[in-house]
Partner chain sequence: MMPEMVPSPPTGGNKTRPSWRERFGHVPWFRRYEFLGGLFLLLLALAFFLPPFGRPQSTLVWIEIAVYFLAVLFWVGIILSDIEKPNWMKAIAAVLIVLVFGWLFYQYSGARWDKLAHAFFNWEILSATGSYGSTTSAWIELLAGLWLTLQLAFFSIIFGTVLGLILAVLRNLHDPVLNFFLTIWVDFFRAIPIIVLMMLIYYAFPYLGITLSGVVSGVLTLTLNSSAYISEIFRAGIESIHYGQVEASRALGLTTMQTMRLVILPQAIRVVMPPLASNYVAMLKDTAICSVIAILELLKTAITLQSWLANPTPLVAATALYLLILIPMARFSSVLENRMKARGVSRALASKKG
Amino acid sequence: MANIKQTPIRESFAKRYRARFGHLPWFKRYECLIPLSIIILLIGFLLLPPLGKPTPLQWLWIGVFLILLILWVVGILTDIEKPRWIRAIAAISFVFVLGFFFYRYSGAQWDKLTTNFFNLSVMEGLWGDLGQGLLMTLKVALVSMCISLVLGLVIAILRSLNNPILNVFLIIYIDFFRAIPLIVLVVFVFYALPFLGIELDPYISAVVAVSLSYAAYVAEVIRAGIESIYRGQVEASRALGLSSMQTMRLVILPQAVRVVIPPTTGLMVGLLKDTALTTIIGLPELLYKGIQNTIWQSNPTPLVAAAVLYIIVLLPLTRFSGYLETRSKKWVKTAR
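Structure for the chain I just gave, only that chain, in the form predicted together with the partner chain, please.
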């Protein structure tokens, strides 16, 4: 940067300016951005309506404001030569304006936020109840995880035998349970099967539905993992004199496991998330407790608390499985 200033010293400002910024398209130049900032500020302070539901004309101004703002932000952020502090201001004000607009024009009564949404006095004595719900959620999830992993593994192994007759049935199973929405399956097991004389309590119904469904996903993931092992690997191990069992144990499985673990972890996190669907059959898990208490208290704080608990449990897990997945992608890349 320092060197650019050394270019011929006695040039006019305009010429120096043009040499420095002339290559930029119009919307990234300062002569466009500075007036634009002023216009945006003027609209913002003079024309935008105060808190509450805007009229159509005011909506129009909000729209114009947003479009200009986006132009302004894009002009600044797409140009890596803009100083860092200008970029930071642009980004922060963009996010701030969006948040502020939501605050102002969503029609929400923010004064009710603490009494209706985060009312800790309502929660008094309910934490234990929610905790039990969370325990039920975890119990259903863990049991279903175990069953679906084992069942999925069995199905995947049976599929890897490549028997055409068996495959027909396995593919039907996998296609059926992957295509049907889990909530439909849950409802079906709990509400329809009793008409056949198969009566299962909500807990068993939930475990059965979730396990059957996720076993199909697990089976597909494991099969893809086994198939992803390059055939050259088998040939190389055979050439080294390894038996087929040794090849499986020493070469295929270690690689397959590395390939399979990230997507399987993702599936298991999804399973934990999907246990919330069993609320519909009255299983007393976390969401159900949140809803029940919301109804009893006529205050949605328990529901909000349940949502927060879900986030606390699930966010780290989602991050973790995403991390595993990116890492495995890198590994696959270097392995090629």
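What we label the rigid core is the largest C-alpha set whose atoms superpose within 1.5 Å from one form to the other. Residue numbers count along the first chain shown, from 1. As the structure is a computational prediction, the values presented were derived from the model and not from experiment. Compared with the form predicted alone:
- Under the rigid two-part model of the rearrangement between these two forms, L47 and I171 move as members of distinct parts.
- 13 degrees is the angle through which the smaller rigid part turns against the larger between these two forms, based on C-alpha superpositions.
I would like to compare: after the form predicted together with the partner chain, may I see the structure of the form predicted alone?
Excluded here are partners and other molecules; the one chain stands alone.
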């Protein structure tokens, strides 16, 4: 009888123990993380070298410190049961330490940072020139977007016809332009075609190269969207007397658009960034203007300004692409 009465007590204790400790690996428990935090702090304050070039022994202590820090961060971030504020502190601390180490041991001349990279006096009279470069970048990007979207849509629709002979040529086009680097294509169009008597100015060369390259990617995205539509809808449309093109225009494409808009928007953001490659053929776009003014002023501040303009234009587009992707996932779940 004594054993029978003790069994529930033992089971209850075991359950409480497993609920407190057993569900976590040892390196995720506070009993491990707190001493590890103390060790990391002691190494950081007592053994890390001062500002300057570390010796081999000092590099050893830096390595030990980073390994322990990584273990500490991994133990916290991989435990979803820990409070969010603790995980946020761990992530921020890791980023801060990496930045601090780069500042402390990289050997860079940080006293020259403001003068060489953020010297606003150098930018006097140059903002208009960079603005013209930005307009050229947007001009190339917008025209290339329109051409690549139309051409990609046509290729995707033609591929959906499943014509074996036509598909051979379409697949060759898609594989070729997806395989060749865009910078090689830009150089080839501008520098090689004149040997055949086809001379294009830098703007036309950039638009042709970028449009041909991205049309191949757009075609594959749209084709995937078309194939994601349930085939029963196609059969039902044909049973109602709709032709293949009517089915594509009235049934398939309206549904596929919701699926392909997020990845297509991401592609267009990439297209806008890749216009910077056209600087190699002398197109006066934003990067070209930044490099040109950097050389004239013997100061990289214009190049930093060009990078800031890229970020101002591209960051909202990137966030918008993420928003569209989230909305698309919700729509797909609702449709199912």
